[in-house]
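Okay, so here's just one chain, in structure tokens, the form predicted on its own.
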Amino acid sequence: MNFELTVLPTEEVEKVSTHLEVIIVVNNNLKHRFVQDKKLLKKAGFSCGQNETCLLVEHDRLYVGANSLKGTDIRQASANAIKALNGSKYTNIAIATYTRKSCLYSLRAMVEGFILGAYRFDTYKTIKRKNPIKTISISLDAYHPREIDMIQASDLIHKAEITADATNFTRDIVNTTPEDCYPKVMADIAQEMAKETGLTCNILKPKQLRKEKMETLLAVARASRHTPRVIHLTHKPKNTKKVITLVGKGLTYDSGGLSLKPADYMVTMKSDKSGGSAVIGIMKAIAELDLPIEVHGFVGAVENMIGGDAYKPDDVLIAKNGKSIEIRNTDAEGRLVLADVLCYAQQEVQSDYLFDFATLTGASVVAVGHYTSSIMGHNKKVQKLVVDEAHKSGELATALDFNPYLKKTISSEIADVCNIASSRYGGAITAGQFLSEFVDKKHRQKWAHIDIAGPAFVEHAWGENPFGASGAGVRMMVKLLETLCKEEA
């Protein structure tokens, strides 16, 4: 899909038989100068609702509703506009610029929406159906008449393409089946991406993992025929003032281990690698944007299976930092993998911020729903930073606070800590508090845990997201890192 900027109004862009004009109707404003078919829209029952579409084939115009000019609404509107064209013969779109009077960000959001909305995962389909749209012409004729700088607009479109492409790249990894994407393959994907973008990539295999005393990670992996990997990606430009560490849970499949999941809960467990996949996608975007900030991405790529060599409830494992962990449920495996990878990441890099991403708990989905990430940590300012930047990027996030009463539920009579709580309530928070046991004092106030269990993989289309993987975490972190770069400028 190609984007081009033009100073011509959309109606003056050269007409061909495959050309379509897209008009976003904002806040039910059918009187706006962009709306040329008011009577026909009313006749068709178009109510201007968010994401509602109406295609007037006889006029080659597609109308789509948006509640406001905010980036979130414009992104969803453009995504649903392009979805509405699946199966059509149109190949070229013309659209005006929809921005608020004081902010151009919704232009970037619109382009992201087109790319995210056109995404299809059809690797396993015998018939491939790609979105027909090849070219999108964006007119600098703005919703609120204003002069828009073409260079600035071009920069926003470039950033949107990189961010949305990285999100779709992440979606592809998550959607790939466990038979085709196991730890070695995940490491290969990271290495190939690093080669293409100029990142440094280091892969730790089992011998190196044992040398690093990453015994909890190795315990989770040992019943699988696929050996584990720890991936370390590095973006290190010259003269950077901030260092950021990202850690991702990459469970390429999670059967639950000996604490076996029920059959219907095992379906979609290919999505348990969403946190690690997001880290790889974020690193791709950072490299292509060439952000002036040092970023390290660590991924623990592991498969949790059953067998004679499986780790067991009642085992006591020793993590990399020396803490002992009583195992009471082998389906609480992601936190064991993250425990060692967090320790390794802090050993390798002293960072200004430490963020981990994981589809860690069903309790997060119970707490905040399918569409929202839960943000935890010891520093409310860091939590707020993540929540604010997530919302600006179009992702939903909310903070969940730690408390000392819930922390008591992960205490153990025979070890330093237990891998699950003694209570079934507050499970997202107790999982975060478990992880905090593996964050050292230097990073304690710099760390945020991001539980993406809700939005990472949903079995129906929503917003700008298709069935399946959403790429949760990519846009929020790219936006956050861009904000940190501006603070240093």
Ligand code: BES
Contents of the next structure:
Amino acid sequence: MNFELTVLPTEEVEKVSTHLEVIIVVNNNLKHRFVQDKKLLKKAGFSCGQNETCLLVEHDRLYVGANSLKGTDIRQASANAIKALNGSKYTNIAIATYTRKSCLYSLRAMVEGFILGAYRFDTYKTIKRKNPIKTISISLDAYHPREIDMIQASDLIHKAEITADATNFTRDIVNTTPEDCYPKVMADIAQEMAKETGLTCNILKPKQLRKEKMETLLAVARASRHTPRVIHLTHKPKNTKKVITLVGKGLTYDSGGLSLKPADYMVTMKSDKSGGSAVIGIMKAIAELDLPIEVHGFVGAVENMIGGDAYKPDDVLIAKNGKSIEIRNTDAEGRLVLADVLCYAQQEVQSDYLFDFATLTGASVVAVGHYTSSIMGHNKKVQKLVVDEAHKSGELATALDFNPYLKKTISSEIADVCNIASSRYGGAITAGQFLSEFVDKKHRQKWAHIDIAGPAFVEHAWGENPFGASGAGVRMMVKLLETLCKEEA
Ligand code: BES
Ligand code: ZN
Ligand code: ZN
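Since we've got the form predicted on its own here, give me the form predicted together with the named molecule too.
Everything in the complex follows now, all chains and molecules, and the chain you saw is the first one.
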């Protein structure tokens, strides 16, 4: 999909039968002078709702509704527009910039919406139906002649393309089946991406993992025919002042292990690599944006299976930092993998912020629903930073607070900590508190744990997201890191 900037009004962009004009009707404003087909739209019952579209084929015009000019609404509107054209013969779109005064803030959201909305996962379909739209001409002139800065506009489009492409890249990894995407493949994907973008990529195989004493990660991986990997991606421009570490749970499949998941709960567990996949996608975007901060991405890529060699409930494992963990449920495996990867990441890099991404608990989905990530940690400001930047980026997130009473429920009679809580309730928080045992003193106030179990993989389309993987975490973190760079300047 190509984006062109033009100074022609949308009606004057070259008119051929494959060209379509898209008009976003904001805030029920059917009376706006740009709405040329008022009568027809009324007849068709178009009432400008946020998720409404109306294609007037004879006039080559597509109307889409948006509640407001806010980024979230415009992003969804452009995603709806592009989806409405699936299967059509249109190849080109002309659209105006939807801005207030000369401010271009919604342009980025609009471009993101087009790319995110056009996403389709058809790897396993014999007939591939790509979205037909090849070129989108964005007219800068339509609403506010001469006020809009061309350079700023093309810069925003470029950033939007990088962010949305990275999100789609993450979606592809997550949607790939466990047969085709196991730890070695995940490492290969990261390595290939690093080669293309100029990142450094270091892969740790079992021998190095043993040397690094990552015994809990190795225990989770033991029953699988696929050996584990730890991926370390680095973006290190010269003269940077801030260092950020990202850690991702990359369970390429989570069967639950010997505490086997019931059949209904096992389906979709290819998505348990969403945190790690998000980290790979974020690193891709950071490299392409060439952000002036040092960013490290670590991924624990492991498959949790059953077998004669499986780790067991009743085992006691020793994590990399020497803490002993009583295993009472092998399905609480993500926290075990993350424990070791968090320790390794902190050993390798002293950072200003430490973020981990994981489809860690079903309890997070119960607590906040399918569309929202849960943000935990010891520092309210860091939690708030993540929540605010997530919202600006078009993702939903909410803070969940730790408390000392829940903390007691993960204590163990025989080891330093237990891998599951004694209570049925508050499971997202107790999982976060478990991870906290593996965050050292230096990083305690700099850490946020991001449970993306809700939004990472949803079995229906929602907003600008398709059925399946959404790429949760990518947009929120790209936005957050961009904000940290601005603070720096
Ligand atoms: N990968 C799952 C969490 C999950 C559940 C992610 C649903 C996405 C959707 C995790 O490894 C898990 O199984 N957690 C258990 C923890 C329990 C055994 C304490 C859970 O949430 O049930
Ligand atoms: Zn599990
Ligand atoms: Zn899991």
